[in-house]
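Here you get one chain, nothing else, as structure tokens; it is the form predicted alone.
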Amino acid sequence: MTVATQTSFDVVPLTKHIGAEIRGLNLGDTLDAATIDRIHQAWLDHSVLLFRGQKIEQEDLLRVTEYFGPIGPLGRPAKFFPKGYSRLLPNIMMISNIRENGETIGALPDGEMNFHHDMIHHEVPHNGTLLYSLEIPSYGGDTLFASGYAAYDTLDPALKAKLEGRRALHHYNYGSTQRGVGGVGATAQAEHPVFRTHEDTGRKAIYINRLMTKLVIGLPQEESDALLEALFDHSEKPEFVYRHVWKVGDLLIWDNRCSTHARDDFPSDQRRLMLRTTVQGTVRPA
């Protein structure tokens, strides 16, 4: 490993509204400060990054973790996962659906998963998340992500004053993929604005999901419904969208405070096996 100083990179916009292309930076080398602060800058900026064909071994993914922050804990009770992290480095979780004597090696192993926040339904959400891909399928398994300022920014004006201030309720099943389908007996929930304000830039983003928002707090359950799907749908609008089609040696890094994410379907017969980090969350979403 070497230490790079006063790295050149170019930051290639992926689309309109959100996520950008990191090029010309070899992740398996130490970063100046310098440099560091201008990806994490490229991060605010543009929400979502992409750095292609890395080469990175585990302890170099939590070195490029803590780029962005305090490295999270793991987010989900570890026993309902016995084989789902890293044996080497805990911090770091397995996403996979290879199984071994028929049990998964990795969390959320199959199919598609609707859009989410990360850690939403906890008191302090975590603020990104790291996935670097090892072995991806033939077709399929491509990442989504929306973007949470172009929503909000782009709202039906009365819809907007009509949720300004309220709150919802995030609860989410673990290891489950689709909206009230799934998980492994343990449960957690929390409440957040619905509007959530980005405490580095300022900028508003619709903070809701899918597959986690059960009620806008103060509002009858029929109305909750009907407001949150029609702010589902236009969040999850694709010119909100960047599509990821992945490739081996992919790293992505997104922020949750002002984007969601979703995957696609694949293959259950072809391997897809990626490596999770999180960055810290370090203070209540207002």
Ligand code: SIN
Second form
Amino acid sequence: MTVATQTSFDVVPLTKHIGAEIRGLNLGDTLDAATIDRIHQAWLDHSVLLFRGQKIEQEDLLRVTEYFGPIGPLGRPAKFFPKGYSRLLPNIMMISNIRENGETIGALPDGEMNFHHDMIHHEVPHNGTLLYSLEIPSYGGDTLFASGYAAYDTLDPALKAKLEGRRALHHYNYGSTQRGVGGVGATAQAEHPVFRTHEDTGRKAIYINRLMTKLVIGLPQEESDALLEALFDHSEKPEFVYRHVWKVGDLLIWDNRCSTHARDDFPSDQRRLMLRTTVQGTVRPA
Ligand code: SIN
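Condition change, the form predicted alone to the form predicted together with ligand SIN:
What follows is the whole complex; the chain from before opens it.
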């Protein structure tokens, strides 16, 4: 490991509204404060950052996570390790479909996931999530990111006026990764504003999602369902979305305050293994 000083790097936008690739940085190096500040600013500007071709250890992943804020605690230690991996450090989660002794070794194992904000069912949701790819299937399993800012900025004014100042209820029930499938009971839930103001950028973003948002508070279920459906459809329009096609060694960080993400289906008989960390939230969404 080398300590970098005043590293120059390029920020290359991936789409008009969301995502940028950072080129020219090796995250195995410890970066200097000025470089970290520039990366942090790029994250605020683009909501999702991509670093390709990284060869990093778990210690590096934790160090990089801290460039963006305090590490979020994840209380889910691995029970098994796949061939070739002998440990998992605290606060790193495996996202994987690999099974050992008939049991999944990681979280969110199989298939498609609807758009969602990580941890929106908590009073203080995590600010960010990092995902580092170690094994990927030959096709599928893309992760899609939608800009909540672009969706808010272009929302129909009548719909905006109707929902401005309202709050919504969000459930966690990952018995399923798709809306309306599996159990209906929440294992945890929280209420937040339908439109969230990002505490660092001051910009407003749509803050509801298809997977976890159940109700606009104070509206009859039928009216709430219709409004939410319109918001989901608008928020997921292709022009607001960056689709990430994974390569081994990609590291992504996304901002859960102003973006949602979803996952495409992939072959269940092909291995997919990612390491995931989170950046803790510091405020209640407002
Ligand atoms: C997630 O939603 O946190 C996982 C996304 C993925 O597996 O691509």
